[in-house]
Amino acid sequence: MMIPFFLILPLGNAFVTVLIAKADERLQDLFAIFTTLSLFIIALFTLMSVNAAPNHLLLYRTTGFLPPEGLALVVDGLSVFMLVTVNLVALFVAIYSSGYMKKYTDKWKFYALFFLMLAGINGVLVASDIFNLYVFMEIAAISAYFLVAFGTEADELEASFKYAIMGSVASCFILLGIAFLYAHTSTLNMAGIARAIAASGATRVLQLVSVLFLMGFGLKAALAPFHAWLAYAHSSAPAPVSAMLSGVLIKALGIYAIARIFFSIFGASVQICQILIALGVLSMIIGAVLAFGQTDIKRLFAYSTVSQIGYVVLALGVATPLAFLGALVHIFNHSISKSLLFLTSGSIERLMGTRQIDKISGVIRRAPATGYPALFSALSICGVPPMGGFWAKLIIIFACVQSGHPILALIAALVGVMTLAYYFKPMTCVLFDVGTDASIVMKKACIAINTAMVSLAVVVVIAPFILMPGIRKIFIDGAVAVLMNGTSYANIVFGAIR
């Protein structure tokens, strides 16, 4: 059983990195890349194992007692979908970091924090009880606070402080909700909670917990109106940190947690679905509006994340098989595309010394290994066919029409047009314009940085193939089934125990 390695490998790397801090920097880089590559390979093997399991669920007991009394690690179709996505992005970020983080002193500190954050994210995805989910969430979040401030510049420290304050508020909401839920159900095991709620039915306590969780996890996911911290944190952090935050962290700590709790444990009611739709639409519109007129390329990408996350939450609220498919495809495409955009922004800043859009031009001509990946990832985010983002948004729009929500479909389409509008002029200027900055002295390209960006760009280009029947059946359909099965998650878990 390989599930424990999702925790053992990153935690082990974090501590080993400290021990070899005085060793050759190249050894730290190789160790980081080897660890993330191993995690991705294990995620792929776990994906195959989940598909081969009779109930499409793997359970690893960590104590001598059986759940719900004992602790266990659980991986189902939704968990393994996220594990593959997270560790794929982490692999390319590790390769990129081996070159990019040379400009900082004590790179080993970055790797230690990076792998603590990755361990926390993986822990959230495999946790079977809600308190451990919270603990792993805090490990990831606290590591992220320090990583945002890694450069110790004034704007980075300010962004980290704001992120930590808002994150702490979110954690308080979540912990208070867990306390009420434990008092109500007398268990912290998620399958046990689902079974207790099914027996007692909807109560006022459950309504209160739902509100607390929506606020807490909504803050973690940077959903509007809980998004204020994101632009500061994502734009100020070093590029590989921004890629992890926007690419996978907010999806694991926010979106995955919302999906797991409100669909697998509580059983999404009509009211919850309506709230998710409202939050999704609000995020889509507010993020798109705030992205207009941004002069800092990383802030543009950050506000775009708020808008794109709105699509995912809207689809979850629509709650049909087609909508769930669209949500998951969009999670995967946005994870790889937005991670790549932030990596390219770091490369642009490294090469040209600025993030200001009006001071950057001709990146494709000056640095093709940066410019073309930026172009492909931007096209995917904008939903330009045949990129993956186009198919994800199209599926969500069709799902809205199919479910009898033509107004939502129209809003989703209009926000897609807005996305193209706020990306078009800045990215055209940055990538293609000749400009008048011929005096800018370009720094020497870095092989590790270029390798990571070009490789991830290839993944972005081939991403639409995940919708092919064979790949979709292996990679996505299991996650869709988990969301559709709802509170039968409890029966599946307890069935696996027997």
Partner chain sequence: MITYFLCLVLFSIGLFCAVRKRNIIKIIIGIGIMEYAVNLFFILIGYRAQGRSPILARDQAITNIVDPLPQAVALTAIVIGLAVMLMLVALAIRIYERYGTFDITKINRLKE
The other form holds:
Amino acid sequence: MMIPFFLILPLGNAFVTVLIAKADERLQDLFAIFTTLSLFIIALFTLMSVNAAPNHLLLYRTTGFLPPEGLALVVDGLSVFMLVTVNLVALFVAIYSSGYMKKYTDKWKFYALFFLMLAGINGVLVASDIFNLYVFMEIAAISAYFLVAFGTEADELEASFKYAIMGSVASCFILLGIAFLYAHTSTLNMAGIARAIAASGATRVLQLVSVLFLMGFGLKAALAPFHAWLAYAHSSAPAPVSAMLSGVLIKALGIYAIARIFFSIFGASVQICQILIALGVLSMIIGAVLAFGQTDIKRLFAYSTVSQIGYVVLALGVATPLAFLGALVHIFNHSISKSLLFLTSGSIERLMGTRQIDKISGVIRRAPATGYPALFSALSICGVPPMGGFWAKLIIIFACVQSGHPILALIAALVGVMTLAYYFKPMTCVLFDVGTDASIVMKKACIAINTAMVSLAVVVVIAPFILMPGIRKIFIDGAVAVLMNGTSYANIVFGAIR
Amino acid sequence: MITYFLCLVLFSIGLFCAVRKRNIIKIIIGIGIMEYAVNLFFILIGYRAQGRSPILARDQAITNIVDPLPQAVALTAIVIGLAVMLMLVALAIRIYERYGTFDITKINRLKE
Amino acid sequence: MIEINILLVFMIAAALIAVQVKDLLSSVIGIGAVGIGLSMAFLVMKAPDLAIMQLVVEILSLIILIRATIRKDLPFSTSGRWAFNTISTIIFLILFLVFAYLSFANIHTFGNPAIKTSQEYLSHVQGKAANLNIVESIMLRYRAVDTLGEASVLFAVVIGVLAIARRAWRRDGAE
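For the form predicted in complex with its partner chain instead of the form predicted on its own, what are the coordinates?
Every component of the complex follows; first up is the chain already shown.
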């Protein structure tokens, strides 16, 4: 079975990278690209297998024992959707960083931490046991803290430390929630917990655990009011790290965990959905307001991420099939577009030496391999038709109207207009020749960086095609079904065990 | 119940220290206290009155051991807690070399 | 049963000392006392593996914390929105404690766990007498993926500390 390779390949690559640390750098680059390419191909195979499997669920028994004594790795529609997204982004970030990280020493440490983070993220996506999810989340988080500080400049260390403090407090909350949950249900297997909660009904302990998990995972997902660390960490980190953090880590550790726990295990009650809607609206508005007037291009992107995550959580809270479709399309689209934006900003910084918006101009003319991808991904995030972001936001707005929340649809549309507004001026200044600054000295272009950016731009441009009926049935509908099924996740998993 | 409550009071003391103190080392100590409290809470959950430790004797029949699963969980959590402490202290030492102070209100070069 | 409560009170007192005292070295010794109290609590709760592990981890933490401390804590500052922040934190903590106390009604009383999953471990083990230490068999056989994750976390921390402790971090001009 292919599922354990999601963990074996990145962990193996991390260990092997340490062993060949003194070897030629190109060998390490080749290894990294080979591993991420294999992971992406395995993810595609798993997509096909899940659609062919009975009940759309794959189960792999580690150590030969069945749950609840043993641990199992479980892949269903939602997991495989996130796995394909994560490994796609990781492939292009690995190609990019083989060129970009040349300016740092000790590139092998970067690769080791990068693949440990990828192993952690994949582990979160295939875990079926809540403590297993916590352990893999910690692997990913600790690697991320170190990756943010990789340049060891003063502001990078400060950003990493603040991120580490807030993340560690959130992890303690999550662990306390797991303890209360074990006391209540006496099992750690997620399907078993779902069954026990369904039997016992809503109790005070469940409310306490919900609050603890919302605080903990909400901080990992950068939901307002826990969003403060995002601007520091994403703007100070090296560009490929920002791309992975903003595009992948937030979604896997935060949004996927919230969706899995609150929909598949607790069962989406009306109160939880209302809280999710409230937090989503808060994130959307705060992110958009704080993004106005930023002069550093990476901080602008970071606050924009907070706002877009708000869209996803809002759609999760609305909880109709159309809303889930919009949330998933938005997750896919935002992952690839925002990663591409961060990659292009790193390339701009490398070519022009600065990140201040008022000092950069004419990127499209001077460096088309950087400019055009940046243009396409910015258009996609702003929601300009016919790019993917437009369809995602349209579906979310329709879902809000259809489920009887017209005010939410209005807020979503308003924040969409604000998104266009705060992207418009910086991006036109940066991309087109508005200024007169001809004195910027350009460095030589790098093949790996340009290849990665252009390939990811192609993916961004063809992203709207995942809504076509054939592809949508394979890719997204399984994930929507998982979210709609809610607590029958438990029955499906127990059915696969027998 | 009083035992659980005292454990959560310990957790709250750690949380207060991690959130309100200015010195980085105090913040790290606060996070450490929080982790200790959560690990203790796991063990308290699994305790059985008049129970035995979960080590079997070859010739005796065992009927009342304490719950071994939270103990395994807490073992892993202790190691992860140690790893987090190592990381935070390493970051703190490097920050001291760059900024010259442990005061978190002065380590504020990243403006809004 | 009274021993665990006494130990908890001792740990709370040591934690309060660690939090409030001005001398950083005393603060680190305070958290050392909390750790030793925790180790004794693990012994009283019939978890000998954990007591040993906690002692080792405690000693390591103390060593690295002492390496990082300087002499004195910073003077107590009341600048900014100090009062508002502190009072809101205390209110949040009180709310959390009250709500947690109310939710204790739903979990079992201290000393009567509903052991479900572990019955299966017992039934597996009693037939073969393969490994007499149940906790060790859980960690190495049943939940081996957790142990793999724990080892990976330690690996990540070692690589990461090496990464941020390096002296030369950028190559100048090499493209």
